[in-house]
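Form predicted on its own, single chain, as structure tokens, below.
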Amino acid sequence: MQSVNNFFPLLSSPSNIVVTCHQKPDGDAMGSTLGLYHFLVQLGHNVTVISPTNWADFLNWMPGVDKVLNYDANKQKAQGIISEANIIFCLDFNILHRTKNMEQPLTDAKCIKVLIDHHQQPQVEAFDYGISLTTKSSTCEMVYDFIVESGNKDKINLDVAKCLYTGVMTDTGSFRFPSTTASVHYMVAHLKELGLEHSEIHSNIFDTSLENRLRFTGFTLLNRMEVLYEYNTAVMYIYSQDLKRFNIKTGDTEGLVNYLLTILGIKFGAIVIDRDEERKWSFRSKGDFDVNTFARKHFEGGGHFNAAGGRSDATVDETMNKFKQLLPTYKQELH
């Protein structure tokens, strides 16, 4: 994979290109592709903004999201598009695998593939150019210097600084996360000198809540979490019927993990939900518990020092046994 400033001199002669994310795309994912997107289009390319799966719907207010093509739901006309691709960008994922069913199409496409991304272990090979940066706090972060650094700052457009500062905003947790670094303020400044109103972003995101999510927060947390002081850990688990008794549909789990650090002492989080195909595991910590190597050892999964991912195809009482089986081993790092 070469570096991406090689790319930069491709960006001048207009190209059909395709951006895509990881599947199920949160903020950050969903926020960098259309950045991407509005920047591009500026320079003259035919652009097309492809998800893997549908996104949640306190996404749906951001500029261009209109356009995004779902491939579950239009696979030939996705397929075509991507099989027709001079260059197809990768954001907000490592690995060809977090693109669910479109792993083989991106696989066998004889275009030119760029990678920005922020996660751990990137998927090297399958890709020409390229930038994996651990360091920085959000994909859209990454675009932003990718749009500075290629000499167009000057694109940034008020389309572009809502996207960018949605995905940089949620991938910070609101900025309190230590990956906001000085660099994120920086950006930040810029965006808000172009006439961004963040409070409106925060709004979209956070305000937008129907009343049965409150009601199954408030269920999982009564009678889905559990408390294991004696590891500082605290996980929760919830089961298929669950989610069909309050009516939760894709984004409405977003966050949960994070409410279980809030406990006093608590230093690792998971939560593991039944999405019937497999169980999904998110892990969240604090400190120097490494979350992305537990997640990768033991949960077919992976992310970030503090923030990660797995799966298993096990029920969610084997998979959470399997969990606490696991957790005296690491009981010397969570204290």
The other form holds:
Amino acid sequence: MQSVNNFFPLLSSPSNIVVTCHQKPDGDAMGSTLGLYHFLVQLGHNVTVISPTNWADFLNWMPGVDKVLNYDANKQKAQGIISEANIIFCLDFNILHRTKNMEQPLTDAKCIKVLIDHHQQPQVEAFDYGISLTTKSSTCEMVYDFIVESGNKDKINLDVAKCLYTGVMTDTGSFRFPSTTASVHYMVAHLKELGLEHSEIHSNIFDTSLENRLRFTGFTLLNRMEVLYEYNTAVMYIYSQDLKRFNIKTGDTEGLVNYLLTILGIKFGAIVIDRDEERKWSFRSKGDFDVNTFARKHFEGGGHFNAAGGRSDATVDETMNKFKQLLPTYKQELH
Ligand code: 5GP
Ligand code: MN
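Having looked at the form predicted on its own, could you now put up the form predicted together with ligand 5GP?
Following is the full complex, with the preceding chain placed first.
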């Protein structure tokens, strides 16, 4: 993978460009792809954003979201666009299997692939150019840097600003995680100077739940949580009948895992959710417990040092047992 600096000259000749991200895009994945989209179209490129799957409703206010193609729902059309692309940008993921059903078409595509991402252990051989920085708060911050470093700071308009702010805000836990550096705040200051209304974005993301989501949160905190003080760990487990009972949609479970770390002394929070095709784990930690390694080693996953995800084919109860049986091995690290 060559430095992204060597890619900048290619920005000046109009191309067919696809911008994509990981499956079930979150604020950072959708924000970075759309932020880059609003930049690239100004340079005269023919740009299509393709999401591997659907996404949460709370992202549907974002400028340009109506033009995002859902690969799962439009396979043929999307495959056609991918096969005609000269350049594919891969944002907010660094291993092709994070795009689920898009892995094969992306692997087969012979065009230039560019990575912009902040997750650990990138599959560098899969990309021609790119930038992988695990210290960065978000992919949105990296897209901002990409635009500035390519000499196009003047192309950051209000649409770009709204999209990039979204991912920086969601990936930093509203500017509270240690990844929130001075450069994050300088970037936000610039976006504010462009006229960004940040309160509106916070409301769009966090204050648009339906009643059922809040009741589901209450139900799970009361009935589906175990606190294992011996290991400073709290874990939640959600059955598919829970999701059905409360009519839970994509994105409604986001943020649930963060409640676990609000308990005094808890350093490790985990949640497993029974999805149709797999049991999906989310791991969060505070301080020096490395959940990226934990997820990679035991649950076919990965991510960041303090936030990672994984999966299992076992039932919720089986994978929960496995999780609990692992804890004694980590007793020292969790102390
Ligand atoms: P979340 O728990 O919010 O789904 O994910 C936490 C972080 O870990 C995100 O940055 C996400 O991209 C990453 N992540 C989630 N699931 C997986 C996975 O199965 N594999 C890898 N490599 N990363 C994951
Ligand atoms: Mn991210």
